[in-house]
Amino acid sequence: MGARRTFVIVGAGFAGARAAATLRTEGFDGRILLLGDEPVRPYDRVTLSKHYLYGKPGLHALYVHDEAFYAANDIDLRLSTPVVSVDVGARQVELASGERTGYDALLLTTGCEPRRWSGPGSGLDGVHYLRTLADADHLRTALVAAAAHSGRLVVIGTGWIGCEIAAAARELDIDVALVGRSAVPLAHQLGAQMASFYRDLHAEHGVELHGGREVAELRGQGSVRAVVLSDGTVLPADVVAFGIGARPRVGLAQSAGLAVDNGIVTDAQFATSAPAVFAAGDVASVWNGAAWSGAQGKRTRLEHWAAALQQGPAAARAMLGDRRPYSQIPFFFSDQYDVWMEFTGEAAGADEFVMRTLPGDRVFIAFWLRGGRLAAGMNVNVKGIPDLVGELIAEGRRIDARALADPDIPLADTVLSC
């Protein structure tokens, strides 16, 4: 009889959490061994900027699974423990305790890190990142204490994040000013008629936005007291949040040699440049078999909640033996103020914008072609849309724009017959 064999997955986030559910599942019965830095079991980072800054609940569960969870399924789930090293010739991992455990089969899934500001001021109490459990407590305290006495927030940053955490803090009645680069929000993320749709719902909820601009200096004695931008505006804020980006937290897999490319890269079965390692969610620049125009043939590194959903359990069944490739279209979600939203898709390079409009306030779904195929598409306070879009977008079928845009005609009768 052999040996048990033992499966180490490091980063005990989301995908780390599902990967090891996933083993289980498929009925491997070695050990798994699931080291995490932060002090907190497996959590979902997608309701941090949403929900959990002001209190309510949302669509999603704060953690992947209960606290019992991990014993009951024989997982040996290790909080604060950080992985400083990998050996893959000695097929090894040093934790930071100096303690070294042996692996048959090892999985990265270490996620991302913010994109930091190092600017005048940057050192100053009451600035604010997003990223971990502790950094939302540490921000939503910020929000309530300034919220009670009627404080101000800067939010720097107008992706995805830092939307969020403005149209939170508005939850909150807090002001806010809105700062970016872009002169719009969201407008590198979805072009200018999606973007302009934002900017209008956080105008009509009372952000000041500042476009086209970026920070100069923090001010302030001990704590931030002002954000000076670029052009000499000074910005009053008792609350500063940065929402600049993020990078793969690729160091661990640089000193162990295995190649890398904005991300940790993979082929097409989460396999990295060494035997027997892997890499899932949001570090992993994952070689896509998705069949469309927007994914095949290429990798993709996404830093999104379904990614880290299918992926890890994928990642999982690769480190078992299954072969089958990966194949995801892109997927996303965001809670602002009354709007949620779902982004099916990829649209860059998309030549052709379509817009459905349906009975309700703000109730749409938008489309974006490529070449006259689907590439993506939005639907905006409307349900049961995405695995149909995706649909159409797998198929690679031409599409009627016209038709597209009618709201009589059901989508799966949009694609042309030639």
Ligand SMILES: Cc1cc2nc3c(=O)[nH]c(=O)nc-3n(C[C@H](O)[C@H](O)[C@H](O)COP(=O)(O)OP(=O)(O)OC[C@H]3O[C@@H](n4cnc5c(N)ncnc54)[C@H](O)[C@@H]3O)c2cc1C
Given for the second form:
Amino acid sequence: MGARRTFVIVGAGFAGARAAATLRTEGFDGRILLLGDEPVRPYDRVTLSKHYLYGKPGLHALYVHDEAFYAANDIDLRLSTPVVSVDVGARQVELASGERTGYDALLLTTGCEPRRWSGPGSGLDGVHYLRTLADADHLRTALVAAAAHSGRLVVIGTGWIGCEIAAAARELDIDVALVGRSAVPLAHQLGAQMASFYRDLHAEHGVELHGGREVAELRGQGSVRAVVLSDGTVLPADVVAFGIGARPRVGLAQSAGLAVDNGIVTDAQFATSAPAVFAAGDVASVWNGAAWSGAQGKRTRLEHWAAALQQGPAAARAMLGDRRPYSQIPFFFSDQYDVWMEFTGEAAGADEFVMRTLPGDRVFIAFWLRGGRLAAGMNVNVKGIPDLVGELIAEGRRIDARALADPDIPLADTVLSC
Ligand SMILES: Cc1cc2nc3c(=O)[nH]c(=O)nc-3n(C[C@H](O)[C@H](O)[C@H](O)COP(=O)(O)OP(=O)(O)OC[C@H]3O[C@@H](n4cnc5c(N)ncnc54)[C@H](O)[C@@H]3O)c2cc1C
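Starting from the form predicted alone shown above, please give the structure in the form predicted together with the ligand.
Full assembly next; the chain just shown is listed first.
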């Protein structure tokens, strides 16, 4: 009988926890070490910019598994345990404590960290970023205090996180100004048509929009009191939240000599450039075999919940020798106010936009086509759409745009026969 193998996972987040669980369900009976630098067991970040911020509990489960799960499954979960280096030659990881642990296979699921603004006043109190549970607790405390004293929030960045923070703060009835480089929120992510939908949504909920501007300076004595924009506008602020993007945490991989290019580069089975080292989730730039965006497979790094959900388990199976290639049409979702939406595919490069309006308030499906073929679909306040949209994108057949706009024609019947 061979020695018991050791699989080490660095990054006890969503992808890492799901990978550890999958190793067990797939029958791996060796040691599993799940190492995380945060002090809390793996949790789902999705709720942090939504219900968690405005304090409505119970709508989303926060933790990936209950507390007893790890011991019950013989998963050695070590919290507050940063890994400081990987020696791919000796097949060892080194912890901050100096302890070294050998591995037979290693999975890196180190996720992302927020991009930080470093201009004048960036070190003032009251300036927030949002990635971790600790960040969310700090921001929530600040928002609750602002709500109690008619305080004002300035959100900088009009991507998903910035928009969701703005919406959450309005749930607390806080005055919110939303500042972004693009003229309208989410323009970069969604293009003009759907960005204007979100602009109107925020405006209707009382958010003051400052598009086409950047931050020049934060002012205050100790604590932030105002945000000065690039055009000289001064916005009073008691709380400032930056949502200006995230970058993959590739430091460990880089210093270990792994190939890194906007994320840790892997093949379609999550294998990195070093033997027995795999990567998955937000940090991984994976070869994705799905047919979409006019290509039959391409390299993708997705900062989406659904990608971590699939990639963690798929990478675990790859560590056990599964050679099936990864293939996933991008999918994500967002909740703001009473609008929940799901987005499938990729709108960039589309040359046609089609709306299918359904009965009800703000109920529709938006489609993007490229060369007559479906590139992306976004369903708003209507369920059961993404799987079908994903199939239509993957099939790559020509679509009848007029049928797509007609709510009486089933989506499956919009495919042209020639
Ligand atoms: C506020 C917020 C809201 C979001 N909302 C949505 C949404 O609505 N829809 C959607 O599709 N996606 C959303 N996402 C994205 C989604 O949460 C991520 O795609 C997902 O968390 C990625 O999981 P991961 O395991 O790859 O990375 P992470 O969840 O970031 O986990 C990585 C873990 O590794 C740890 N780590 C890093 N380096 C080390 C080291 N050297 N040693 C030990 N541990 C280390 C990190 O501290 C972290 O705990 C949201 C993200 C955030 C932050």
